[in-house]
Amino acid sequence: MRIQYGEIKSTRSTILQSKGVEESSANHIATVITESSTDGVYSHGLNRFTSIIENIEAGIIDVHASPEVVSSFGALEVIEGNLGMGIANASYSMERAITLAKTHGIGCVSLRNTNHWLRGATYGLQAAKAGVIGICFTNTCPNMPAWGALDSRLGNNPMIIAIPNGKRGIVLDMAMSQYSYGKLSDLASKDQKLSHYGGYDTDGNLSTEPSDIFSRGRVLPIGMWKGSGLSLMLDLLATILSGGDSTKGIGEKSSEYGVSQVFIAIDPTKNNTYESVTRSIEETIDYIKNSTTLDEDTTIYYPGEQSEKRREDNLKHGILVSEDIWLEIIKQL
């Protein structure tokens, strides 16, 4: 089924306010979630909304908490999230990083004791729209094995890199697993197979069946041992810079909360002209997109480009929504 942008946003905002979220914050969070679904990232948009409500009701999310700067030194800041709304904390932290970058050329803000930020690209795009480069990452609960291990002791620790480019920007948003758990859940609900191996089944064989990977709980790191190593380093960086919990610490809790995140903004115009930055981006994108393709039906896309096409379609025809998920949401009204 398809539902118009305005109805989805207003419905979410109304429900959040009924759970005690202040109106302006509820509107912002509802906008972020709706934007993710509009871009076709359903697994980290509407599909995650009920989990936010469940965490509010369980007391995992404190709807009255606000982020606070607890340490500051030049271009570095540490923010205490106070277990508040993950989207609100992340948006605030990236805004602080942008402000620091406008002054120092670079801003690095670490955030501790926060909750799931849903779609990480949101904060990369936030930076790109402000005309700066955005880099951010988060740790998670243990949900991916180290290379060569059977049990999960790493997080899939999403990392985002965004570069200004027109209204939207070029944005890479990737988990350290070949497929995020949100994407696996989305494909499993549609009974669709993966296009590439995403993890191991109950017999320990590489699989393209999302449900098999879920039952085993053993996803495949990107680049195998390289993704395993990168996951560990991102976890260490987020933990050290924020003074918050590591993946190990998060895994010792009853559920995934109190995660650590890092937000970096870089102003490329501090030592380059705007024209030279724009020219470099355009030349590189044109060069890549004019690659010789494997066949005539293949198109080369830059990161985030296909989201723009899905966005146009969803705004025109309404956002694709699972009927079961929508019925579950409106029960909260």
The other form holds:
2 protein chains.
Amino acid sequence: MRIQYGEIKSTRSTILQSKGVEESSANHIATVITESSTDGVYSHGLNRFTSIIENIEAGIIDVHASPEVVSSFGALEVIEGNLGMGIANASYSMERAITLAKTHGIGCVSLRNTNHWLRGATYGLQAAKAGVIGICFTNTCPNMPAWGALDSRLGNNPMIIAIPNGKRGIVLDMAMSQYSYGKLSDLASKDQKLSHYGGYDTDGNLSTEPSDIFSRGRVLPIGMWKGSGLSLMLDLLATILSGGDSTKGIGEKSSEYGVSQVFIAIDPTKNNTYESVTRSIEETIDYIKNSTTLDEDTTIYYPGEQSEKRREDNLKHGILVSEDIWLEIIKQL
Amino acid sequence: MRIQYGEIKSTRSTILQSKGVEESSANHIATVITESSTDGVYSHGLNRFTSIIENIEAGIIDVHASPEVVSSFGALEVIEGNLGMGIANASYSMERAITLAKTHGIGCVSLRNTNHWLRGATYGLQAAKAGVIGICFTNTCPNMPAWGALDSRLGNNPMIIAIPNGKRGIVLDMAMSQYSYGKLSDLASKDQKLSHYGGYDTDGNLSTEPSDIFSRGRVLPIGMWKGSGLSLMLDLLATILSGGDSTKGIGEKSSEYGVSQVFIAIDPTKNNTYESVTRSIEETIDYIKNSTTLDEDTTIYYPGEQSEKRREDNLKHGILVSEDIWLEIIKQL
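Having gone through the form predicted on its own, I am curious about the other one (the form predicted in complex with another copy of the chain); can you provide its structure?
Up next: the whole complex, starting with the chain shown before.
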């Protein structure tokens, strides 16, 4: 079914307010989630809304908490998330990084004791819309084995890089697992296979079956040993910069909360003209898109381009929503 | 054969000086290359030395050029590499980033018109040894197809993240292709297969044969579409921050020169104590290394750990050198 942007947003804001979230914060969070679904990232938009409500009800998310800057040195800042709403904390932190970038050319904010930010690209796009580069990453609970291991001791720690490009941005949003858990559960619920290997089955063989991969819990790191290493480095960076919990520490809790995140903003126009930056981006994007493709049905996309297309469609025709998920959500009204 | 550190270093410094490189710079470059071979990264150490000499002789590298800071704003700096020695330019740029990090907490230096830096981990370790986090990346000539493409329009753009840890550091050094070209050519020369798929053969099938992959030029990006996207983002970042050439621009030249690079340093002890940073790192490394492994012969390594082991061995017994390569090098004396 398709539902209009305004209805999705207001429904969610109403539900959040009924759970004690203050009005302006509820509107902001509802906007972020609606935007993710509008961009076609359903797995990290509407489809995750129920989990937020559950976490509020379980007392894992403190709806009355606000982020606080607890330490600062030049262009580096540390924010205490006080276990508040993940989206609110992350938006606030990227806003601080943008402000620092306007002052120092670059800003780096680390955030501790925060909760799931849902779609990481949100904060990259926030920077890009402000005309600056945005880089951010989060750690997660242990959900991916290190290369050579059977048990999960790494997070799949999504990393985002966004570059301003006109009104929105080019944005890469990637978990360190070949498929995000959101994507795996989305495909599992539709009984669809993965296009490529995404992890191991119970016999230790590479598999394209989301349900087999889930049952064994062995997701495949991107680039095998390389994604395993990158995941570890992102966890170390988030932990040592914020003073917050590592993937190990998060794994010792009853569920995934109190994660650590990093937000970096860089202003490319401090040392280069806006025109030269824009020209460079256009040239490279044109070059890549004009590659010789595998066949005539293949299109080369830049990161975030397919979301732009789904966005246009969703704004025009209403946002594509799974009926089950929608019924689940409006039950909360 | 095995040759002592001192002999390798002095031989190379002598050859560089005979090609017009000034003594202190020649000693520095010889040290960096010898260190890479000592760490067991032969493909980006001694084995590449001849290519530097060839590039000096071809006039691609200007041995008399020095890097210059051409623009600066707060913690952001742009350096003109003047087509000088890649190693000298990169070392200088990371040193500037470290200095900026000591002042502002974080520093970001972009470098344009520079040449191959050989082993990227060198500059990450440079930061780590100075007690700060080092992140750096470079673009390259087009040598990897975008996801869905047949022709190479992306670079394999290595990215490095290093974290201080005692005297040296934990360092991840990864090209965006599943195997670096250095590694592919190393294995091809030994007629060895890859342990995992590294690219496509002439029929478009995934292959573990370095020579087949070379002949078609279709190397596999890490994580398929993800590494393809990350490579593009790193090229865009290096280009728009430095104002230098993109992978597209480098591809229009007669050979790979005048690349763009970025060096970021972050001081984790500005907002956190040295003790808390060290404890966090130790805890996470211990946790990962104590994973349940696939079998009893498997060891979980942190990024850079295997180099540390090879380093001990090479320092004790002399550095492992291919006889052919050594004979090629001493011919230059």
